[in-house]
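Only one chain is shown below, in C-alpha cells, and it's the form predicted alone.
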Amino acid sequence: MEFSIKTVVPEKQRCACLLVGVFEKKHMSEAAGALDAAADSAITRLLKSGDMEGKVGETLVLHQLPGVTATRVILVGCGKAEGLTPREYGKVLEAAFAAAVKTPAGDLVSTLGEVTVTGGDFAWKARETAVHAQAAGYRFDETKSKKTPRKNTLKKVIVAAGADDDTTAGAAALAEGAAVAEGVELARHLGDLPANICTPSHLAGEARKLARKHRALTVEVLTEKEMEGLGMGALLSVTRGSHEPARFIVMNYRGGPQRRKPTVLVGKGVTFDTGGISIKPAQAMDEMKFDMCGAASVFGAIKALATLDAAVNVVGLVPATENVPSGTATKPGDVVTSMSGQTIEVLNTDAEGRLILCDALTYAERYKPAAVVDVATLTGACIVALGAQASGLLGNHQSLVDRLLEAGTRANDPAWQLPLWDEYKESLKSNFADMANIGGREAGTITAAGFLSNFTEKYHWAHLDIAGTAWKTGKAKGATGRPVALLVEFLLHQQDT
C-alpha cells in the first residue's frame, strides 16, 4: 500500500473515497463542513434526519454527494467534538476503513488527521493510519482451494494536512506506521497458518528468508543435537514427545553502531501445544496453533525494523517446538535442567511455554544485552486478569517497564503492570528439584513471571505475557498481530533502559 500527504481542498479532491469525521450533535469537522456548504447542507440534512448520530465508530457511505468531485465519500463518527482519547481514534480509524475496504476503491484521501486526540499530534495520527489503513485490508485464505473475491482494491492512502500540520515529520510517522503495518501483517499471517504448515522448520525458513531480504539483518538456525549441546535441557524436556524437530532461531538486527549493546528480544514459538501429558480439553484446541504468537510478534518487529533500516540493534530469540504426547514426551513429576544449570521439576507439561523461554532468557546472556524483553502466550490466568484488552506486564527493572508502558500507550498496544514480589515465588518450591514449573491456582501470570525471573538476574529483563491480546475466537477468529506496535515502538524510540 502506497502512502502520502498533502495538502487537499476536500469538496475538490479526485478521489475514489474521501474520509470526514462527523461528531455527536450535529456537529461536523471542518472538513465535512466544507463538503457540506459545496453540496447545499446536505449532510446537514442527513444529520438533522437522524441517519447518523456521530458516535464514534459509525461510518455512512454517500455516493455522488452533489458538489464534490470525490466518486463517495464516508462520513465517521468522532464522538465529541473537543477531542477524542488515542484509543477512541483507533476505534474511528479501523471504522472507517473497514467501511472504505468494502468498497471497489483503489485510493483514498483522509481527512480524519484534524480531529482533535488527547496526546495526539499530527505525526502520530499520520503512524496510525497507515497502520489501520493496512491491517483492514488483511485477508487469510492461503489455505483455501476457493479465493475468497476481494471488493477491496486500496492500493493508494492520502494524509489530509492542514496549513499549521508539520508535513516531514508526518512522513516519517507514516513511513513508521507503514513498515509496522507490515510487521504486524507478517505476524498475523504466521500466527494464522496451520500448526501442520507452520512447524519450527518453516519458522527457521521464514527466518532465512527474511535475512535474505535485509543485509543488516543475519540469521542462525540451531538444530537438536546443538541446543543438547549447550545444555539446553528445558526447551528440549517439551519437544520430547514431538517428531517434528525443535528449532532455536537467532535474528540478530545490526542496524546501529557495533559497540551499542543490543535489546534482545524472546518469543515463545510454541507451533502446537496439546499441553503434551498434561492434555488440553478438545475444546477450541484448534486454537493452541496461536501459542506461537510471541514468535510471530518477534518477527514482526524484526520485519518492521530492517524495512526502516531502522538505528538499533536487536537480537531476536526464538526457541520453537512443538507439545504433544507420546511415549517419550516428558512426565508430570520429571525433573530437568536448564541451561543456567538450574533444575526444574516438571509438575505439569502444560506449563511448557516458560520451560522453553529460560533456556533462551540464559542464552541471552552471551549479548550483554541492554535490556531483554520476552514476549509469551503464557497464561490463560492473564485472560481472566485483563480480558483481550491489554498485555499483561513484569519485569525486574521499573525504568525498562515504564518504558515498555509508555510504549504501548503510544503505540495505542497497551500493556498493564503486575507486581513481581518474592513471595509469590513461594509457591515454586520443590521437594526434588531447585523449583517446579508451576505454583498453585491462585496469581497464575505472576509466579510464571517469577519462575522466568530466576534465569534473568544478569540483565534488566520484561515479560509480556499476550495470552488475551495475541489473537480473537469466536467469529473474528485470527491473529491480531499484537504487541509488535508497541515492540517497535519501544525499540525505536525508547531504547535507553
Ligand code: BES
Contents of the next structure:
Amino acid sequence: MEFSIKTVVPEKQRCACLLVGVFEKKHMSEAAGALDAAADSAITRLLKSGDMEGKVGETLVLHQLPGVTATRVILVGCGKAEGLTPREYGKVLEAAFAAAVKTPAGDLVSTLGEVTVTGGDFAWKARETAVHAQAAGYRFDETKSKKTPRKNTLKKVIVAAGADDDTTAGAAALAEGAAVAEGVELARHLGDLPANICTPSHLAGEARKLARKHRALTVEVLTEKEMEGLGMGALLSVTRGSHEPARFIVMNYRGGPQRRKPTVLVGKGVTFDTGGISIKPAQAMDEMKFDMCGAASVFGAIKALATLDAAVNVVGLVPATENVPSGTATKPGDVVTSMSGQTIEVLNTDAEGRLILCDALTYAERYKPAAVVDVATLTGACIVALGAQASGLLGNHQSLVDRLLEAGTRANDPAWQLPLWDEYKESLKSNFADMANIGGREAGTITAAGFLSNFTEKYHWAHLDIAGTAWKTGKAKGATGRPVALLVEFLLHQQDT
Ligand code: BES
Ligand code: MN
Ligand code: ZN
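The form predicted alone done, now the form predicted together with the named molecule:
All chains and molecules follow, beginning with the one already shown.
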C-alpha cells in the first residue's frame, strides 16, 4: 500500500473514496461541511433523517453526491465533536477502513486527520491511518484451494493535511505506520498458518528469509544438538515428545551504533501446544496453533525495524518447538536442569511456555542487554484477568515497565501491569527440585512470571502475557498481530527516556 500526505479541497478531490467525519448531535467536520455546501445540504438532510447518528464505529457509504467529485464518500461517525480519545480514534479508523475495503475503491483520501484527538497530533493520526488502512485489507487464504477473489483493491491512501499540520512529521509517521503494518501482517500470517505448515523449521526459514532482505539483520539457527551443548535442558524437555525438531532462532538486527547495548526480545514459539502428557481438553484445541504468536510478534517487530532502517540494536530470540505427548515425552514429576543450572520439577507438562522461555532468558545474558522483553501466550489465567483488551505486563524494573505501558498506550496496543511480588513465588516451591513449573490455582499469570523472574536477575526485564490479545476466537478467529505495534513504538521512541 502506498501512503502520502496532501492538502485537499474535499468537494473537488478526485478519488474513488473519500472519508469524512460526522459527529454526534448532527455536528459536521470541516470536510463534511464543505461537501454539504457543495451538495445542496444533502448531508444535513441525511443527519436529520436519522440515518446516521455520528457514533464511533458507524459508517455510511454515499455514491455520487451532487457537486462532489469523489466517486463515493464514506461518512464516518466520530463521536463527540469536542474530541476523541486515542482508543476511540482507533475504532473510528477501524470502522472506516472496514467499510472502505468492502468497496472496489483503489484509492482513498482520508480527511479524518482533522478530527481532534486528545494527546494525538497530526503525525500520530497519520501513523494510525497507515496501520489501520493496511490491516483492513488482510486476508488469509494460503490454505484455501480457491483463493478469495480480492474485491478489495485499495492501493493508495492519501491523508489530507490542514494548513497548520506538520507534514514533514506526518510523512515520517506514515512511513512508520506502513512499516508497523507490514510487521503486523507478518505476525498475523505466521499466527494463522496451521501447525502442520508452521513448524519450528518453518519459522527458522522465515527468519532466514528476512535476513536475506535486510543487510543489518543476521540470523543463526541452533539445532537440538547445539541446544544440548548449551545445557538447555528445560527447552529440550518440551520437545522430547515430538518428531518435529526444535529450533532456537537468533535474529540480530544492528541498525544502531556498534557499541550500544541491544534490547533483546524473546518470543514463545510453541508451534502447537497439546499440553503434552498433561493433555488439554479437545474443546478449541485447534487454537493452540496460535501458541507461537509471541514469536510471530518478535518476527513482526524486527521486520518493521529493518524496513525502517531504524537506528537501534535489537536481538530477537525464538525458542521454537511443539508440545505433544508420546512415549518419549516428559512426564509429570520429571526433574530437568535448565541452562542456568537451576533444576525444575515439571509438575504439569502443559506449563511448557515458561520452560522454553527460561533457557532463552539465560541465553540472553550473553548480549549484556540494555533490557530484555519476552512475549508469550503464557497463561489462560491472563484471559480471565484482562480479557482481549490488554496484554498482561510484569517486570523487575519499574521504569522499563512504565515505558512499555506508555508505548502500548501510544500505539493503541495497550498493556496492563500486574504485581510481581516475592510472596507470589511461594507456591512454586518443590520438594524435589529448585522450583516447580506451576504454582497453585491462584494468580496464574503472576506465578508464571514469578517463575521466569528466577532467570532474569542479571538484567532489566519485562514480560508480556499475550494469551488474551494475540488472537481472536469465534467467527473472526485469527491472529491480531499484537503486540507488534507496542514493541515497535517502544523500540523506536521509548527506549532510554
Ligand atoms: N499456551 C497455554 C496458555 C493459553 C491457554 C493461552 C489458552 C491461550 C489460551 C500455556 O502453555 C498453558 O497451557 N498454560 C497453562 C498453565 C497451567 C498448566 C499452570 C494454563 O494457562 O492453563
Ligand atoms: Mn501449555
Ligand atoms: Zn502453551
